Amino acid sequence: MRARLRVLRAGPGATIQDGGRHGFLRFGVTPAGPMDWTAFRTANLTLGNDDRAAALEISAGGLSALCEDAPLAVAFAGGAFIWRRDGVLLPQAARLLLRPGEVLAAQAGSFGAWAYLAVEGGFDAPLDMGSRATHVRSGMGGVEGRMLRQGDVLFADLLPAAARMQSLEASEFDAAIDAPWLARDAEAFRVVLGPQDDYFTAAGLTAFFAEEFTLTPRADRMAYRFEGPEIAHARGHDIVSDGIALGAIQIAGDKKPLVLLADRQPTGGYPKLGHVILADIGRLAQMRPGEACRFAAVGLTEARAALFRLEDEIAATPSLLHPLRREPTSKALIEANLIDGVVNALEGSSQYCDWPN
């Protein structure tokens, strides 16, 4: 038996995002995959997933789904993202058992760029080359090559472990995830230089390392490109195609850096400044346009210490998860019968009261 959710209503940019098309840069293939692999990789292990399991890539643009056929275990982890089941908020990140006709929406929140909304054992789509991501500009992967829109359905197989939770009531399994590591962190984003950090003067390195730089409109999942200092070039701003690794910091004629992301074509001929390292990614991808950010030097072992710190905080989700009590409505309480009784408060008292006939 299969679940399955419909889309209501899309926002520009929400796709199905696996943990990316790897092994084909050689060929020119784009992995795609997660903008935040954190959030990503937090939503799918809350429910036991592989971290490569296929979720729902959701925009500031928001999203809203409806369960059909089957109850649906789901998970979601972002940015401050807000979200609701028929209409009754829930927390930022959490685990859900959907019921058939039950509705999920989020929406753009306080901060934050994507979200991502995970169902146990993954959506499925169709293999392209390995991998169900979508990568838009080639066609690939997800709902044939391109973004969600109204009316698209997304199937979900119905696992042993979701077909015993049709039993559970939603109480039992509905739980928020504290995930501090998905917090607003103001701190810089670090930075390993190389591999052509050569190619720039020692005054437009001090300057990138200590000056502030903007996020502009100029972002999506292939690069951000950001304003600020003019970054001097010392060697000119061509060199030979090379590969690109994500968090690649390419600095063009314009001087100003472009930090290549999920979506980044695999070679370049502009001189890479450094490379954002995978640990700051996450948080890097969650900048909106118009927002400030620094950037800090560090050295490959502070680069990997960070990464293992992080992927330990990562894998330690399922014990992280707290009951998650529906916000009460009076149809609820209702229901809850939390009267069962009436006692005098009075009696035994000298003072007591002769109600009206």
Second form
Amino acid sequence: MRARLRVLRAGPGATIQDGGRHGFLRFGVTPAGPMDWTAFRTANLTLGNDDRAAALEISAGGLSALCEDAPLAVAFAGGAFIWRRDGVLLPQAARLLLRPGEVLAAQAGSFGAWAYLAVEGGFDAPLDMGSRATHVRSGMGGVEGRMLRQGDVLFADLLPAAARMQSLEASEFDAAIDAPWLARDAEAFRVVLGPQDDYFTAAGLTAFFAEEFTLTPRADRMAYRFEGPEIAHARGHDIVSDGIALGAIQIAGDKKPLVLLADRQPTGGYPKLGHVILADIGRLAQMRPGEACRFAAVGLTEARAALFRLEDEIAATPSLLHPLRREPTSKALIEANLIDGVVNALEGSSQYCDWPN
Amino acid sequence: MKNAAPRYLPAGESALVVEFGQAIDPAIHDRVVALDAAIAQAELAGVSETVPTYRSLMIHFDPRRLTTQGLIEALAGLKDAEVTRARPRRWRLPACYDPPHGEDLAEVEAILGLPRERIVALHASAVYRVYMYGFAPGFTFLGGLPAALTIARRAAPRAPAPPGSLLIAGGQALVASVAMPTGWYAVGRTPVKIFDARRERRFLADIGDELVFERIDPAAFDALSAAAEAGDAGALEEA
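With the form predicted on its own in hand, show me what the form predicted in complex with its partner chain looks like.
Complete assembly follows, chain above in first position.
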């Protein structure tokens, strides 16, 4: 019998995402894919999945799902979400063997905007132009090209290894994931200049790297808009449309930065000051409206080195698992260094659980 | 100037913009399309995909396999390579300019001071070049609109024009693949789906291809529209 998850509740913005839809940018097709590739990859690698396997992306609106029919190996990671199995608190990132009848629930915690729930083998959804990634605006991928909702039933696309995994006792399988790269980090987001940095005044560029910016509520899978000092254009704000890559910092007539993310259009007609480096994209995606940040200029060499370092760290995820007791006692929680996180998370939840309605 | 060296502009550590100019110009676009074809032919290791636009080519690559500098050097090496670009295809698209289609024609008439039939004849007689796709899958940006049809964009967007709308503004033309609020003017509509995921050829035209419109009446539009819904491409490639 195939293991499946029944969605009991899905906040706005829950979708199926995989590594993204590639090869059709030239035809105007948005790549989609996870907002935070680092957390997405962490969850997949913990299960031995391909690092692009289809997983659920959960927004601050949260999600709860019921395991049906057969045990299901899952892993989750992301911002500091509050995860519970049948009401029992879990770590911020973990690998679990869900039993039929168990309910796994996630809600926004002390920080972070996105979390990923992966299943062994990846979620089974029809391939739409080579990808299962949901792009709601064009109605592609995932479940009917839309956000998940109550009553959706999601199947795991089990690998042959699943039988082996499922023969394990939960006590051998359940583990907390110690992923330091998912911790909150106040460091400036690193930016490589170009392609249109020459469209801005020296004062505009100086302000961009010297001052603080705040994420506005205009933040979705397509782009995050920041409030802060005005970045003045030297030669107007219209260019003849050209390509847009992940992390592009586009500055339109309002002189405020817009960072283009997973659901970006492949082309656009505003000057792009620079690009947030790939190593910092996940961290930026985890920001919530009202949070502040800074940007720092780096060169291509440093951007590449940072990416490779982070990818290597994430690749080592399977060696960073710590056994998790099924019924956490206060002692177990202390051992798992969870108390601080839980307290913060619960304080944060009342403030944030409704965002991003 | 035409063969001035392109500018190589990084777009993060995994993309490079090769810019041939700043204008919408067939000669510049020819160079974009030629480089795109040369990269495809050379099968450059580490290049994942390319995005041709009006005046530049964006090259996405795997930073594990290629550095920005290494890519620029590889592109320089392509210059001497034999680039045999396929002759652009020419697609004949049926187009209806009669009510209920071409819903903004009266406004265009008033703004340009041209009679409706003249506007339609001009739009339907041009040979258009597919410069790029953008905004949404199959949203086709065209060059080649007769200068007499140059019209400024609206100050505020109009209500969504239906899919297949033939829009004009700013001296450009486009075929809309999805309904969207737009600052452009709808002068006609094609029943053809430029993008249909069910077809083997999902996107009708390649960048650099040509489009011509062939006028049809509303009855023919309805018949072809039904055929397109059923999966028929509905557009003929000219010999």
